[in-house]
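Next up: just one chain, as structure tokens, the form predicted alone.
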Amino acid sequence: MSAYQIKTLEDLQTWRKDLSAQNKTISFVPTMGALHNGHLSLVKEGFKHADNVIASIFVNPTQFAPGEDFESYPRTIEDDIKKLENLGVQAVWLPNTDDIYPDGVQSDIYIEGVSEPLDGEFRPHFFGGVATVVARLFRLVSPDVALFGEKDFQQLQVIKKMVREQSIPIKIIGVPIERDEHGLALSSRNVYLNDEEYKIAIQLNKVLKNMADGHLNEIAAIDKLLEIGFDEIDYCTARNSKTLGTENPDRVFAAVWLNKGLGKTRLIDNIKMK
């Protein structure tokens, strides 16, 4: 089945009005493209919660800082659309920058608390950009349900809090992490890994499992990651999954670098503690 490719805001509004007239519900999967099975698991889950699924593909400039990989971020739109169509997605929205940022590219939403620790410390621009683009996408699509992967667990908490604070009437559903056969969390940036780096990358999940099971403390886990061959550890720590604070930790989080000199291979992962 061919998906309806929406390329203008007028087409999006018409599509949305037609579904409303039919009393059809909508699940929304916002993506930056370069789709893998993790994204596709969100689509599959979306069909469980609504009559129609729409996915968007938009590489959002406000969540990239200067020097990050905005220009080189993988863009595979034709292949992405085929993958979505194979799952029966009814519509794919391909907005341009002016659709999302008509008054210029800037972030105007910041969610305090959950945006500040972990990735917020190392990428202070990131969650403002995420909250801004997601809020604008939500306003334009007006879905009933939106789905996000738990690999970006902190992002999921930021979006949940944003929806509460802004009184946006959308149900947010987190979908478990999809991993490859060696346990590496699927990510569009995994394409940056060469064979040697991949052999190191698949050890991240194993270290986090040992930490989640209580066999390694934070210091020992960081030492182990450096010993394995990761260049630098932004964080490897146990936190509260709701507040992301240090009280009553129930999930371990890590962000690590491979080949940091090129500034592109940063891996994140998280695992629930037993």
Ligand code: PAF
Given for the second form:
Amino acid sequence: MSAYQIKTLEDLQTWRKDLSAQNKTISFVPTMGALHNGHLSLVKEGFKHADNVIASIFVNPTQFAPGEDFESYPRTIEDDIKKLENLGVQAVWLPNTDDIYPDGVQSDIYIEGVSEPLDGEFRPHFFGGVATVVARLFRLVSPDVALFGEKDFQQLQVIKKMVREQSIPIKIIGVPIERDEHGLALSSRNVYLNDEEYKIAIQLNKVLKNMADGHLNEIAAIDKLLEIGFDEIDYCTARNSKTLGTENPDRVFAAVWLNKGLGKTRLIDNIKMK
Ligand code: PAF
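Next, report the structure of the form predicted in complex with ligand PAF; the form predicted alone has already been given.
First the chain shown before, then all remaining chains and molecules of the complex.
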């Protein structure tokens, strides 16, 4: 089945009004493209919650800092659309930068608390950019439900808090991480890994699992990651999954770097503690 490709805000509004007139519900899967099975699991879950699924593909400039991989971020639009159509997605929205940022590319929402630790510390611009774009996408699509992967667990908490604070009446659903056959959490950035780096990358979830099972403390886990060959560790720590603070930890979180290929690749992962 071919999906309706929405390229203008007028088309989006017409599509949205038609569905409202038919009393149809909508699940929304916002993405930056370069789709993998993790994204596709969000779409499949979306169909369980609404009559229609719409996905957006927009590489959001405000969540990249200068010097990060905005320019080189993988863009595979034709393939992405085919993958979404194969799952029966009814509409794919391809916004342009002016649709989202008519008054200039900048963040105007910052969610305090959950945005601050972990990735908030190492990528201070990131959650402001995510909260800003997701709020704008939400207002324009106005779905009933929106789905996000638990690989970006902190992002999920930021978005949940953002819809509460901004009184946006959309149900947010987190979907478990999809992993490859070696346990590596799927990510669009995994394409940056060379063979040597991939062999190291697949050890990350094993170390986190050992930590989650109580066999490694934070210091031992960081030592282990460095010994395995990760080049830098931003964090590897047990946190509370709602507050992201250190009190009452129930989930382990890590962000690590591999610098052995042509560029630097940052991987994140998280696992629930026993
Ligand atoms: O998780 C992502 O792909 C992005 O951060 C999102 C939520 C689509 C916002 O640009």
